[in-house]
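One chain comes next, on its own, written out as structure tokens in the form predicted on its own.
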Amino acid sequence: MRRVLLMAGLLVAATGVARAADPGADTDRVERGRYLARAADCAACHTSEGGTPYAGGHPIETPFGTVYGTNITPDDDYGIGDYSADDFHRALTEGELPDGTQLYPAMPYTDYHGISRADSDALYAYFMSLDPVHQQSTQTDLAWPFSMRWTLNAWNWLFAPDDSDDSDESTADRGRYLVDTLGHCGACHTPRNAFGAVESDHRLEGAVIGGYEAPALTPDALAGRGWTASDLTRFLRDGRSPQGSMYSEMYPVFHHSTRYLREDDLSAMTHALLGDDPPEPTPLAAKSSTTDGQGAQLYLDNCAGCHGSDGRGVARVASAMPGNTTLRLDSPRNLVKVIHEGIEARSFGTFERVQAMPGFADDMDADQIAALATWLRQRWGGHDDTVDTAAVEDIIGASSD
């Protein structure tokens, strides 16, 4: 059974090889579809690590089990080769396959409700222009009762009413369209209820996904962490800014999606996030440069070699610490997980990269991680509170499950 599962974590590198177009093919529509596929971050969920683009197989962890991205190349047996444009639009915006099967809402059709028909048709033209890949994706097989797809009809009625219209998005707010609809940022950055539905009354107020915090993206929250419009646009475009660099689930968003978007679209997204009258960024409170205590010594022994004793970092090696957005988050969750698990090396362009950061799971216990996290947050994150050892145990315990 074929399923279209266009999900992510906000946005897409369309690297599939296009087959020869028919003489009458609408080249402009195909190219527009390629761009929209990037904006919608389709590759992040429909391409397995090291696999053929859009051939499926990427695992998506949910509270109800693992869902796998499906093959959305135009293969007749395992892909969408026999889909009509109407079939594709229905799957994309309503989560329903041609045979009536309901898709799991890991595919963000609840956000894609608002995709215009013109954009849906452009996406369809692009995917149909790719070479078909005759490969069956790993099949999603959730435990009962979540395996009963017919129950999704009730879920959709309760949590996914299609209240959008079929207006041309060019007449609507471009930034909101990119953030809320194509980019589906709320799929990760909005909390969900016990049934897995986003809590629309708490739009972009942050959530925990894969053990990491997808931080709040409201204007006040962004300003509270020191974000300006120029820095936020730069972060989306380059994957790096004075606030740090993308890692965890946000790095694929940059790698597959935002780095390909036009400057005007990135600016529109920034405007949609910060609002018409952005709040002033909160200045970072100055802290003493003490090197006393366990946390300071742990930093000097384990971190200063890359980040510097002054925390200024090293170009193409390690990010700077002062004002780092991870340190400025209200919750220490992401900092604790980074210390415990480390970060893989990441490339941000031809010559821009950050080397791998080792995890200290085998070298630091919960007390030491708490001491280091406390010192980092107080020294360069503007916090006065301490990180509790019990909180660290809860975070690293959850990450080990």
Given for the second form:
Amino acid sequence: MRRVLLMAGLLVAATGVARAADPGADTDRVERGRYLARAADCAACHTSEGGTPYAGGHPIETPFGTVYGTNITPDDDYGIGDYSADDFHRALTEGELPDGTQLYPAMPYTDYHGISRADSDALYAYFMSLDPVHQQSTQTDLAWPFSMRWTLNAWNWLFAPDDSDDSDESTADRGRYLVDTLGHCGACHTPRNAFGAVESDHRLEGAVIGGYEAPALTPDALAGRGWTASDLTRFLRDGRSPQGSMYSEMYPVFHHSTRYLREDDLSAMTHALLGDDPPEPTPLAAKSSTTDGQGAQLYLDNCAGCHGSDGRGVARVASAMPGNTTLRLDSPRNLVKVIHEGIEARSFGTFERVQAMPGFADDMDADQIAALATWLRQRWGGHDDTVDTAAVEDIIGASSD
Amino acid sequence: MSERDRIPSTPLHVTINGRRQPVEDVPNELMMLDYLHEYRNLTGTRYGCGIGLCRACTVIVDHEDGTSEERRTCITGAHFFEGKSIRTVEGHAERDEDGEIASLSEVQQQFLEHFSFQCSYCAPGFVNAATVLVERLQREPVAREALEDTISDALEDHLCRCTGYVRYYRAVRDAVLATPGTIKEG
Ligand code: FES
Ligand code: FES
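Can you return the structure of this protein in the form predicted together with its partner chain rather than the form predicted on its own?
Entire complex below, previous chain first.
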């Protein structure tokens, strides 16, 4: 027995020596993995609010039920402690666990399919370097027939991409790799079909998710809302830009992911979004400023205290209104939602924050929200259409479900 | 002054502390806090942060159905209150014929007895919020065990930079317990 223990000790020592041979390579790989985990925004789903990073638990609402991000720390029982690098790569890029279980496509493995093997190994090294957290994540609860994971094999056959020709890092367009593969922007910003699969021929054309619009990110759509490359880069890096600040599901993306990205990667993403030859940003149509009427007075009574009667906003408190990206969107959905529900206070780095915006669900009926939204869109959003009450009822009705 | 320079204004009808106020033209973009201070000389409502965060500027809006709610006057325009009836911190105490204070409200009295505030900057907001709470509990009593949570829920958004809230909390609890009908029996 003693001898066995001794042998084991020697083996451990030998492994230790092997590892110590090139400690720099390991640290570099773990660091690269940490960076990639941020670029891939793993925390958004695998970390619960206020919970231990990557120990699981964040609920992801899907049209078919709620899926919970799992524990991806190296715990043997509840995490990925017994995964090999191959197992990890298969789960990441194929959505298949070592025991053959198929993951729900809330895990964006169809986007991650293009992650290169070297990046997968760096991610693996990083997650394996974390402290294991012995904690079971909440079990997923889906409506039948989606509760039957075997149906996913058929789903994969129909909707998952079948090759990974982007995996060659040297030829891959870094920007597209960051936007489409690691960043999986399309998971929200590309519409999905009735089966919940991303419609790849409508890449980044915008979708409604959780009641909010994840706006279209095509070059024309971005330019149509006044985005320039430098504003877009700034928005990803700082969470704020002259067009407004991140809210709803986009704030966690900034918080867990984009604020950590290197400047060259941010520019690459912007480049991938706006294209080689970015279209000129559409200037905000000048509007005759109507300062009276129901919409105008609702603005003064309820909004101007923070956003200013001239709409200029207050630094670190409330966004400026002229040209605000939410006002410039074709659909009034997000505007109606934020008026109705408000926005949480958000921090954008050490000294930058935006105060909470109260919701007006108890103060304004659909008629009033329609009048206010119409006025805001016409005054500072470059629109000349009217938001009607029925549209507002539709939007806020859907949000109170 | 040319028509162009005139600040757009509209007559405002509002009742404050039970009295209809003289109707005058009030700028459309004036915040209620400024109206109280500059037009009505009611300076007890405090200007703290000006961005809806601290609640020092809270007043009570009384609805026709007998319910009431808090409203932040720093971020709410004066014309929001058109046709409405409000109470400010000046309106809680009983006054004699000469307008002198004869007795404080239960909430005010408890705040004094518990030394609830120090600099008092937050106090008008707390008086109004606690009064809204006590009146609500008279209409919708809670179980004694639920009182602590009910008080924190009702007052937690109000900021005080001096006291640490404990004495406010005790004073509100005692004001509730001293008011008949606020606690469900059994
Ligand atoms: S002054 Fe109104 S909330 Fe602070
Ligand atoms: S007593 Fe000073 S802020 Fe409350």
